[in-house]
Structures are given as structure tokens and as C-alpha cells.
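Have a look below at one chain only, the form predicted on its own, in C-alpha cells format.
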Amino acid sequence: MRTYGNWIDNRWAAPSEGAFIDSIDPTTGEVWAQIAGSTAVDVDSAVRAARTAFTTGPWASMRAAERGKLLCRLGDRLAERADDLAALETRDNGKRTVDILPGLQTWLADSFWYYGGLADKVAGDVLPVDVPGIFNYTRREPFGVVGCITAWNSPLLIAIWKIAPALAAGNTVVVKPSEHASVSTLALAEVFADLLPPGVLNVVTGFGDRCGEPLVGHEDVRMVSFTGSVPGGRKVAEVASRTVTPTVMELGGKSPQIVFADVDLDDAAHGVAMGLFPPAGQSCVAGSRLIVHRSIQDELVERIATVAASARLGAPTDPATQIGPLANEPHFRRVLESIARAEREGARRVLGGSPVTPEGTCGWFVEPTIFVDVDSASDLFREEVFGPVLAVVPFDDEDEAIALANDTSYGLAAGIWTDDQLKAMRVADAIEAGTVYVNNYFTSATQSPVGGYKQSGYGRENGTAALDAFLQIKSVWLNTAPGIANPFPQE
């Protein structure tokens, strides 16, 4: 078992109070590592290191083109060390290795290559202001120290989505990963140690109230990017408001998948299942609300149930495993309680809903679960379960489908399944969500922005929008006319 301190100024630092938090392997239920239980003292050390790196030293004087080349080398290093990092993340949060590894080798490494290419493309504007004798231009500049808080379901993915554009913009970074899954992020920082100057990338670990809040509220943290739950996002926004710190929020979701009667039923069944069950529902964009035309509801649900029932649950290190465990025991208990509450409220379970213990595991697994006869006003249909639980509600016409899809406080993603492309475009325009998939689900690319509407957050990650989020604009007014008139002329 390894004990991890904080990663500050390119070296390991013991927590100020000597406290550590157990990291539990969700496959075995055993403690396999310990992480630092940090306090405001540790956060201050990390922020001061990041502030020093931003204001002095090689990072502060590095040209944008050099910074871009460095980010490309980070992408190369990530691809080289992907096996080690994927193995750590699987052990930390139970995500299947076969889901993590290809991304690290390709499109997550591409995040550094992509933003490395953009680093020297940050440009201002010359504005045609209607003021005689004045030349006005803008500059886009980094904030300085940025705080990045990540979630436990995809620690490396979420951290990289923040770190790459933040560094490309010229900022320095302090990352606070979830206390439930911090090891892979710490390892990532260590992997980059010989490439990044000291203080450019720092990682502090611990609980939200003792570590996260001091990071968000620190006077030298000039911008915060947060991924997590809606309650967590509200707390971050509250703390950030005290210092008027700008934030980007990627929060929860209760994403609908709308299936029209003209679709191929096998395609829809496969797609709906793919949009929820492989990560055991532990994705912010998971399509956990099936809104299906009444005429095909029974047949489609039967086909989805057949697909989901065939999934192999097991250890996430096993390439044959198709659904892994829930990431931690408290979350496992919450998902089971959500299932029990749905049954108490009158929903009818037609598949799954029970905990299972595949051989060699501790049993934090829940079968793929499907509910029908779901009240559209129920918690099951409206609140995020973050587990492998599908709630089914029928519709009779297009307007009703759109109304059901939008009748939620969330707006992160949505899926549309139809063979009518004009209908797909019309419905996509009407859906209140930051991402809309048409006849596919879970598709992602570094170039395309990700973010939410309504209580699913604001701001965007990925694409040029993410780079913009880590930059602030300065307007410069240059006088080109000779002489300054006396503001108080005397007669």
C-alpha cells in the first residue's frame, strides 16, 4: 500500500496535520492506498507555489510557442504512460481499464496536442472605436492561479479537460480531486514532473470543507473550474462569490433519450443501453430517462431489457467485464435506496434492481435496472440517480416528447433516436441541453464544447470555448493625437 502526500512545487509534501484518508478499491473493498487529508495550510502552500511560478521563473517568461511545444510533449508523455495511469484509476474508482486506456492513448493525449497547437494562436482585436485620436486594442491574458476541482467518476478525463486549456492559456494550476478517487491525478502530476517547471501543476487532496473551500476562497486563486454535483456547485459558487472569483461549472444531469416510432428498434435498443449501462450509470451525461413513443414502448423496453440482461458484471480489470462496480460504498447504498424509493412510489421494475457480487469482488455492483409505469413528476424521473437505472415514460406526439424532455432542472445532454433527419434537427433545436446526440450517444471529441444549461452548469470545457474560459480580456486605449487639452480652461 502506498501513501501519497500532496504534489506541490514538483515534489511530494506531507499534509500539515499528518492526516491521511483511506482509498478503497471498489472491486475488493480493501484499502489499497492513502491520500493526504489536507487543510487550508496545505492549500496555501500549493497556491503560493503556483503564484510564484506564474510571476517568476521559466513559466512566467516562456513564449506562447514554447508553451505549446511543452503541452505537446505532455500529450506524448501521457500516451507513453497510459497503461500505468489507467491501472491506477481502475483500482481507485472501479472504472473499466478498457474504457480508460484507449482514451488516455488517443483523445485525452490529443487534448494536450490540441491546446498545444492553440497556445500561440491567442489573439486580441483592434477595434474601430468612434473616438478621434485613439487606437483601441484588446489583449487576452491568463488569470494567474486557477483552481480545478474534479469528480470521482472520471478523474483523469476531467482533470485533463481542465489542465490542458488552463496551461495553454498561460495559467498555473492547483487541482483538488475527489477524496474518493485522487491517486490517478496525483500520479499524473508526478508523470509530468520533469517536463513542467516547479509550481505550474500542483495537486492537493482532502475533503471539500477542509480542502476544497479554502482553495475556492483563496485570495490568490483568480478563477475556478468545478465538476461535480449540483449541491457541490452551489457551495463553490457561494464561496467564490465572496472574492468575486469567476467560475466554470459542469454539474449533474438527468438526460433524456427520446425514441420516435420511425426508428429501427434494434438500433434504438442498443443505443439507449449504451447511453446508460456500460459505466453503470456513473456519467454526468448518462441517458437515464427514456421518453418513448407509446406505440413502440413495450417492444422497445423488452429489447433494451434483453440487451442489458446479457451484460457481464465483474472486476473492471478483466477485459471480459462489460459493467464494473459502483465507485464507492456510500454511493452504492444511495443507488439501492433510489431503487427502493421508486418502487415505494409505484414504479414497476421490469429488470434488475438488485445488488450482485461477481466472483472475486466485494459486491458494490447493481444490476442494470429498468422501471416502467413511472410518474413523470417522481424523483426517479426527475432526480439524478447516477446508477444503472432507466426510467421509462411514453409520449403520444412530438410536442409532448419535447415537453417531457425539458421538464427538468437539468440540461446537460439529450439523445434523439429517429430516421427523420428534419425531425431530429427540429427536436434538437427545441431541447434545453448543452449536448444533443442524434442516433448516437456518449460521442466526444476534444474540439467540441461540453457543458450544461440550467442547473447543469455554465461555461464550457473542450474546444476553443474552454481556452476562452481560462482567459480574461484587457482593453487598451492608446492616444495617437499630440497634446492633452486642459480639462479646466479659464476664460
Given for the second form:
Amino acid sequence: MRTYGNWIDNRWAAPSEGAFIDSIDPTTGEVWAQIAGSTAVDVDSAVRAARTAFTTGPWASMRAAERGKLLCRLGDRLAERADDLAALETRDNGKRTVDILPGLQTWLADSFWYYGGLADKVAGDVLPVDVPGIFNYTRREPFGVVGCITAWNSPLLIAIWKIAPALAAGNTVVVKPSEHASVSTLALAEVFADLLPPGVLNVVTGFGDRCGEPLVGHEDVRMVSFTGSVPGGRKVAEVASRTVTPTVMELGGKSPQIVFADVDLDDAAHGVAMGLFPPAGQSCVAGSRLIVHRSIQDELVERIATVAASARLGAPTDPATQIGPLANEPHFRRVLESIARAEREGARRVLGGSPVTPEGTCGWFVEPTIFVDVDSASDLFREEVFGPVLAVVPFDDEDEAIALANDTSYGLAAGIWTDDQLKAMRVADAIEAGTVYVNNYFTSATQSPVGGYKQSGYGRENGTAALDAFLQIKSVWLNTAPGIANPFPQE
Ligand code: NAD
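Now that the form predicted on its own has been shown, please provide the structure of the form predicted in complex with nicotinamide-adenine-dinucleotide.
And the full complex, kicking off with our chain again.
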């Protein structure tokens, strides 16, 4: 069993208090690694290393074009080492290897290639200010040290979506991954060690309160990008407000999938099931609220139930597995509690709802679950479960579908299933969410921004918007007129 320290200045550093946290394999329930239980002292070491790298040394003096080429080499390296990294992440959080590996080899490597290409294209403006004798221009500059805090469901994806644009902008980075799944992020930093100068990318591990808060509150951390739950985001925003540190917030969701009566029912059943169940609902954009036209509700729910019930649950390393485990025991218990609450609230379960123990596993699996007769005021309809649980509510007309979809404090994503493209565009316009999928789900590409409306957060990842988030703007005023007038002229 390997014990991981923090990754600071391109070396392993033991945690200052000597404390370690068990990393548990959700397939077997066994401790398979240990990570550092860090405190403010370790955070300070990482931030100091990042600050030094930002202000002196090769990173500080590197030309933007060189930085861009270096990022492209990180993308190549990521693709080369994808197998090892995917295996570690599967072990750490139970995500199926087949879901991680292709991403690391292609579109996550793309993040480094894409932002590598943009690194030397960060331009300011010359502005036509209405001030005689003055020339004004803007510069877009890195913040310095940025803190990146990530969730356990897709640690590498979330970390890379932050690290690539942050580095392209010229910042240095300290990442604090989730205490439930830190190993793949630590391994990523180690894999980059011979390419990045010391201090440019650091990883400290530990709990949110003891390690995350000191990072957010550190005076030398000039910007924080956070991915996690709404309560976690609120706390981070509160701590960041003490030092007036800007934040980007990528938070939870309770995303609707609206199905109109004109669809092919099998296509819609496949689409709705695909938009929730394969990651066992453990995706921030998971389409966990089915808002379906009343005339097709029974037939569609039956077909979704047939598709979902046929899924093979099992070890995430097995290529035949179609749904893996829930990522950790506390989360597994929370999902079961949400199901029990839904029943107390009067929803009718038509599929699943029970824990299962596929052979060779410890049993943190929950069957794909579907509830009908769901009260739109219930927790099941309004609160994120982050598990394989679909809540179904019928609608009678388009306005009602939109109202139901928007009747939530979240605004991360939405799916629309219809054969009528004009209706799809109309509804997409009316939905309060940062991402809308029409007749597809979970699609993403480096070029297109991702982020939330309402309490799902603010700021964007991917696309040029993510690069902008890691840059601050300076306005420079040059006097082109000769002489400076005395401000206190005497008669
Ligand atoms: P969480 O909020 O419990 O934890 C997220 C991270 O924040 C962890 O690293 C944790 O240690 C840290 N943290 C917790 N409290 C903190 C504090 N007081 N100060 C600083 N750091 C603190 O979330 P989670 O359970 O790890 O992740 C699941 C949540 O993440 C779900 O709500 C999911 O929807 C969301 N998520 C959002 C996106 C997105 O892009 N919008 C992507 C993935 C996951």
C-alpha cells in the first residue's frame, strides 16, 4: 500500500503533523492508499513554493509562446500516461476505467493543447478613451498563485479543467483534491514533474476545514476556483470574502430532462437513461428530473425502467460493467437515505431503490431507481441526490414544462427531447441553466463553456471563458502631452 505525501516544489513532502487519511477502494471497501492529512502549515509551504515560482525562476521569465509549447507537452504526456492515471482514479472513486481512459487520451489532453495554443494570444486592448493627450491600453495578467479545490466524482477531469487554463494564463497552482479521491491528482502532478519547473503545480491533500479553508484564506492565494457542492461553495465564498479573493464556483445541480410527446419513445428512453444512470448519477449535470408529457408518461417510464433494469452493475475495472459503485460509504448511505425520504414523502417507486452487492465487491452499489407520483415541492424533486435516482413529474403544455424545469434553486444543465427543432430552440432559450442539451446528454468539448446559473455557481470552465477567469485586467494610462500643469496655479 502506498502512502502519499503532499506534492510541493516537485517533491513529496510529509504532512507537518504526520497525519494520514485512508483512501478507500469503493469496489472492495479496503484501504488501498493513504494520503496526507494536511493543515495550514502544509498549505503555507505549498503556497510559498507557488509564489516563489510565480515571481522568480524559469516560469516567471518564460515567454508566453514557450509556456504554450510546454502546455502542449503536458497534453502529450497526459495521453501517454493515461492508462496508469485512469487505473488510479478507478481504484480511488470507482469510476469505470472505460469512462476515464478515452477522455484522458483525447479531450482532456485536448485541454492542454487547446490552452497551450491560446497562451501566446492573450491580448489587451487599445481603447479610444475620450481624454485628450492620453493613450490608454489594457493588459491581461495572471493573478499569481491560484487555489483549485476539487470534488471526488471526476478528480482528474475537474483538476485538468482548472490547471490547463490557469497555467496557460501564467499563474502557478495549488490544488486541493477531495479527501475521498486525491491519488489520481497527486499522480498527475508527479507525471508532469520533469516538464514543469518546481512550484508551478502543487497538490496538498486533506479535509475541507483543515486544509481547504487555509488555502482559500491564504493571503498569497489571489484567486480560487472551486468545484463541489452548494454548501461547500457557500463556505468557500464566505472564507474568500475575508481577503476579497475572487472565486469561480462550479457547484451542484438537479437537472431536468424534458420529454415532449413527439419523440421516438425508444430513443427518448435510451437518452434519459443515458443522461443519469451510467455514472450512477454521480455527475454534476446528471439529468435526474424527468419532466414528461402526460400522454406518454406511463409508456416512457416503462421503457426507461426496462433499459435501466438491464444494466450490469459490477467492478468498475471490468469492461463488461455498465454501472459502477457509489464512490464512498458516506455517500452510499446518503443516497439510500434520500430514497427512504422520497418514500416517506409519498413518491411511488417503480424501479430499484435497494443496495446490491455484485460478486467481488463490498456492496456500495444502488440499483437504478425511478420514482413517479413525485410532488414537485418534495426534496426528491428539488434536492441533488447525486445517485441513480430519477424523479418523474408530468406536464400538460410547454409553458408548464418550462416552469417545472426552472422551479429549482439550481441551474446547471437541462435536456430537451423532441423532434421539433423550433420548439427545442424556444425551450432552450427559456431554460435557466448554463448548459442545454437537445436530443443528447453529457456532451462536452474543450471549446465550449461549462458552468451554472443560479445556485449552481458562476464563472465558466472550458472555452476562452475559462482562460479569462484566470486573468485580471490592468488599465494603463500614458500621457502623450508635453508638460504637466501646476494643479495650484497662482494668479
Ligand atoms: P464538497 O463540497 O463536499 O467538497 C468539494 C471539495 O471542497 C472537497 O475537496 C472538499 O474537501 C472541499 N471543501 C469542503 N468544505 C470546504 C471548506 N470549508 N473550505 C474549503 N474546501 C472545502 O463536494 P463533493 O461531495 O466533494 O462533490 C460533490 C458535489 O460536487 C456535488 O454537488 C456535485 O454536483 C458537485 N460537482 C460540480 C461540478 C461542476 O462542474 N459544477 C462537477 C463535479 C461535481
